[in-house]
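Next comes just one chain, in structure tokens: the form predicted alone.
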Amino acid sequence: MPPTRATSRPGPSPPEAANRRLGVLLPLPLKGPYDYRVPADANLKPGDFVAVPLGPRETTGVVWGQGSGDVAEAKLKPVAGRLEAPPLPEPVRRFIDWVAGYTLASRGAVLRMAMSVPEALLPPKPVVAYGRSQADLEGLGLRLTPARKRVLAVLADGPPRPAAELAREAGCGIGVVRGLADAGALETISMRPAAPFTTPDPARAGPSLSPSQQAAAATLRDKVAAQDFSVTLLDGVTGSGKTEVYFEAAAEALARGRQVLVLLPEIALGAQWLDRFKARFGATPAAWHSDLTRGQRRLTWRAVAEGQARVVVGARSALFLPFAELGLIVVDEEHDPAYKQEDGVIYHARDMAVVRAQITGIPVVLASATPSLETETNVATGRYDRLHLPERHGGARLPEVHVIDMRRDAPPRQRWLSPLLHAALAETFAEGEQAMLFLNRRGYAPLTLCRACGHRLACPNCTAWLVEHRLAARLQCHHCGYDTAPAETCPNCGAEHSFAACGPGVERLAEEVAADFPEARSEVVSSDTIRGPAAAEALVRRMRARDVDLLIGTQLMAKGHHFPHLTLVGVVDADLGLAGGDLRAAERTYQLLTQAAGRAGRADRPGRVYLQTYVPEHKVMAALASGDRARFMAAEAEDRHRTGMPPFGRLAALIVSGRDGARVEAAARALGRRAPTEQGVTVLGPAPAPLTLLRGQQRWRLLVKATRESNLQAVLRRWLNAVQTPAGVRVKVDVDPYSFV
């Protein structure tokens, strides 16, 4: 954290101010707060943000408290002073606590996500306005030009106004303002800067809802209104208006003069969903996610704290802006994995959004078409509410959906697209309508092989292959970043111009759509190609203006867009999030391929789908096919209940890594052979981790499994503090890991 401009403020203190201490938490991997010396013109509460010495220098921090006492009154050193910044409320600081205690990590690395702006500790800069002055226009001998005299006509009855908009008002050049200015007609005038944000408009007419819709908002009104914890499923099926019900809940809270802070798991793809709000609200919400520049994230950090950001849209680290008024949390899309956090501070959005809400005593919601079964466990025990949204908005209907067996309906060799889906497609286009062919799959190729001797082009710095990016012309690792231009020569063999490009990406498809239908206007979505909010609002604008006959693209499309004009969606390889040792692949999978489907037939349109698999039969398949979500639901249920894994048992994750294999290999068995024996509690490992080498780290991996019952943060501690860990060798801690690489 950089050196920042602090100043004391003065207050009344008891005498014996001079010998107090307070505990300031520095936004540092810090367990605990420093003991500081209060200054005895300082009156310094919890939450301030100071100034203070570490070493040879000075640093920011926030008085979490009183003091430890386990520094000599000799040594401490005295706060340099307070920041001109509202303090971190009360329940962000017991925020902060918690998600250390629960994630084990430093209470220091938590408050860094909170204090994540530095910059925007310090007041914004003046603005310099510019007003009449009191002097004789006739006296100072000015002649009034035209543009002088509107610029004067402006200001007559008008507040003072920063040059340029009073330039834009009057009709004329800056310079005019200045020269009035420096003839002394004008004087300057430092200002506040406006704020950043309009309000929405709460009581701004909405859409007309549908019954079940109006019940479901009502409901959430009441909750709102309540100011009490509560947490509500939204459960609706794709297209059955979610948003418009939980935005009920939110003007509910703004006319409550409450603020609103809505999750999102990708939120630069939000472009449809900020103009429904817009329309909403007749006002676009503060941003927070990773595209912000610094200028906007420091903007928007102050606005939040000071409480004219009233509706915030964010991506997971939203949950640590320090929102003074907060009255309603919404996780929209609350199943999906994008909600977890895999570095640094390890946590997952959505249920640090309840544990939020419960310490700010607010109503949270969780909405979803295909809820995550950790929810659906907490609807079955009465933990959470939950309300159904049983149909489509406006009369449109759920798509049929198809099921290729590829097994019998194969495509020709190096080909992708089945008979059945290719006459699909052949059918969509001749009625003018929409298509979206769905591949989780970036780039051209996931694999390339020499065909002399079959190596594999493989990373350097990770257990993974090079995936071709055929139109960057580049070999990438999706991993690390790590990338390269295509090999003319097997580095192992010596063989020129041998590799081949191995099973198919988005680009690949789009070669053989291409090949096959060169009238279809065709775009590849995928992270490479939409970068950002702009990217994606473009994509939006294209397809509601039919510029677009087919999206070739990946699980970015499976989130929450509205295309009417789409019908059909293939599912070119249905089985792919079925392999590995995820326990949640088959839950996954669902969710996904169901999101994905229902991007068909949202309007008048009917819509279809096919998925095409090698496995017809697979309860994933059953289930899409069938539409019934309770019956695929209870038996990943009772699968799981049967193991004891989550919901129904607890797990956590110990990551060993380093560069020396050696060395973390030997820290691994170390932990193992220190590992708890208590009962309700088993550990797996140690064992390589499946990607044994990621970003020039190799790691091991052990995984602890225990009952619901067990205090597994508890187990935890003891067993680490038990191990010393090596220089040069880290141990990460994944509480409820939902990587298993």
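Residue numbers count along the first chain shown, from 1. Quantities reported herein were computed from a predicted structural model and do not represent experimental measurements. What changes on going to the form predicted together with adenosine-5'-diphosphate (ADP):
- Rigid-part membership between these two forms: Ala303 and Thr613 are grouped together, as judged by which of the two superpositions better fits each C-alpha.
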Second form
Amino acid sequence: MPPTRATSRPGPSPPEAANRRLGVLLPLPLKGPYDYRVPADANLKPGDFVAVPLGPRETTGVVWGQGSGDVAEAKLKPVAGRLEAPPLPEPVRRFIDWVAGYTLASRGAVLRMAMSVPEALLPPKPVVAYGRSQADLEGLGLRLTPARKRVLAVLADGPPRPAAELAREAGCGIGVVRGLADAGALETISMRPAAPFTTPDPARAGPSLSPSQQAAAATLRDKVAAQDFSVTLLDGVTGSGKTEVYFEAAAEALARGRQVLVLLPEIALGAQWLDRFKARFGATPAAWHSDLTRGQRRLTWRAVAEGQARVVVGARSALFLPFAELGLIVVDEEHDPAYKQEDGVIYHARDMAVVRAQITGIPVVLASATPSLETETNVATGRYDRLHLPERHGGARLPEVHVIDMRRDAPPRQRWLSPLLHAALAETFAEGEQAMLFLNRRGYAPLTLCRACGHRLACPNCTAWLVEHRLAARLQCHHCGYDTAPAETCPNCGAEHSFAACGPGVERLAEEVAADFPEARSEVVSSDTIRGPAAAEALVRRMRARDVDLLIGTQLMAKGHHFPHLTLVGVVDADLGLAGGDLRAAERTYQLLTQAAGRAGRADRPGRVYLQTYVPEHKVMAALASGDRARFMAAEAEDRHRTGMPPFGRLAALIVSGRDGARVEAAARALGRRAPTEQGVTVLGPAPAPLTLLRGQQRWRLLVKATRESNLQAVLRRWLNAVQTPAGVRVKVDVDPYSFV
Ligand code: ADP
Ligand code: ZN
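Next up, can you give the form predicted together with adenosine-5'-diphosphate (ADP) of this protein, since the form predicted alone came first?
Every component of the complex follows; first up is the chain already shown.
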């Protein structure tokens, strides 16, 4: 579909107009802008969206600047026209260039994230609304049925509206509305579709803040008022009111006519967050996440560009929206690994949010109860400021944390809850309070094996076991989505009914609890049972209404939620995240379990947390039990400092993949032979990736380790330019990797 376009802006023609050329960046995986000729009468500026020919088609791009001159004059094609849309603001263009330079992605690929809804560049699709026509009803000789009368009555004291809405309000079918229009009593008008958000009012009163909240809010307000780049860590225990405090900063930005972006790691957080936003600002903010419909995306993208959307709350991709008046960015739960984008352009949204703020010259607030070591280190070196909220709001106490040594207090065979945790559950139910069992494992069992021959059921496309989902009666691969019915006979030895489920998932826990506490109303919460924000919201309401006694959940439930009657949290396998060679395993486990523990006792009733572990002496368990975060993080910092690991050194991973294992290995070895030899740069590998097979692709890895002083991107660029990648093999660059599989 060729884009409709506005006529070019009239303007004074520069003298060299006839030959003018401009660089136009296209949202395609191209290194840089392409040159196009600009018609003499066109007045195009950097940032303008333009239609340009590309081969036989026409496509949309953005004027990026002067042409490079590398296309011969005779071959130069003309820009077809400018689109009637606000230009892409200069800070957004600089941000795109910066992200491409840092991640080694092509600029066009980054632009594509900023142009994720191309149809938003077209004039908004109007909706048809019905209003009362001028015609005199008697003159029309209209038969006035009761339904028709109701429609006319609705319109008598209201604006025109779409047929469906009108029919709903009048309590009749759409046919009645259409009939009135056909008879001439109603006329149709084109209207802009209604936006899925409303305008926040920063002048509404918020809750009265405690002295420490007030002090933090005042500092943030000052930073927003200064309209200058700054990074502030809002560091407060779970339930300390960080959200209320950064709402004050948002109010300041809004009052100054600026837009606000709030990034959240998981949109399941959304329901309660939206309620609180509504209470504070009397409005619904614009949302940006993967569950939006195409139409909602189109409206929202356009409204952000035109400035009608004042506050956007979104997942990491919201960072690439075309804000023209951005005045504040908040990154809530800044330590959350979900901020790392692992596909396409690989970037860390928290780090890029800081860059976006720096380029725009505005403050950014990073909020967390368990800040990342990266952020802690930036605070320690004075690059970031810290604001501290030391207590839970309203005198709620942090929960007591008990470590259960599973070697001594073991559950019975084929059971997963130790007697201590079992007893705590019984007490909690007896008192009519709520509990949560946390296990970061979807499904029934993570491994199924044949008792006769020991064969393990594995994914044909990945180096991974198939996970049994008993509720759905399926075996699934959590990496590629492969899904199959459970087999009757072992594919290896042919034994019948020989399969045994090994280890627990949330479904299996539910089975154990149902057997032991048949009266308790429990719910399994994972991405299998809670699909989308509406389901999350419904669950939150059931919890608050105390229709649920026990949540059995994965990390989906660990974050953000505030349940006043939840007083017990049991972490079923506290060791789960500690295995493997991930350099952040301890830090992440500490953060995740602190979050999960933080769900307990958030109101006037004190909470308790039980951690089931086979390594009670582990530093993570000790830190959780003592609550001494500073000591734990200092020890982490020392480890990473000693080994030159981030944030004290820099890392980049190269992932070599393809269908043909031999070719992939050859390509990885070729890269290894040309590995950079600069001072301060070490290359580890090539070696087969732990996930050797993923979605049918063979994988090898190399890891580049460099000092902070080295120019990692320049080293990588030189290296990759020197080695030809054979056909059928892909080399993915992951700067600052968080995943090592
Ligand atoms: P955090 O984000 O630090 O975990 P929240 O902002 O979610 O903390 O606050 C925890 C709970 O306390 C929320 O229900 C919030 O509405 C409430 N709260 C925090 N500060 C205040 C305040 N000053 N007045 C009233 N309620 C508050
Ligand atoms: Zn798979």
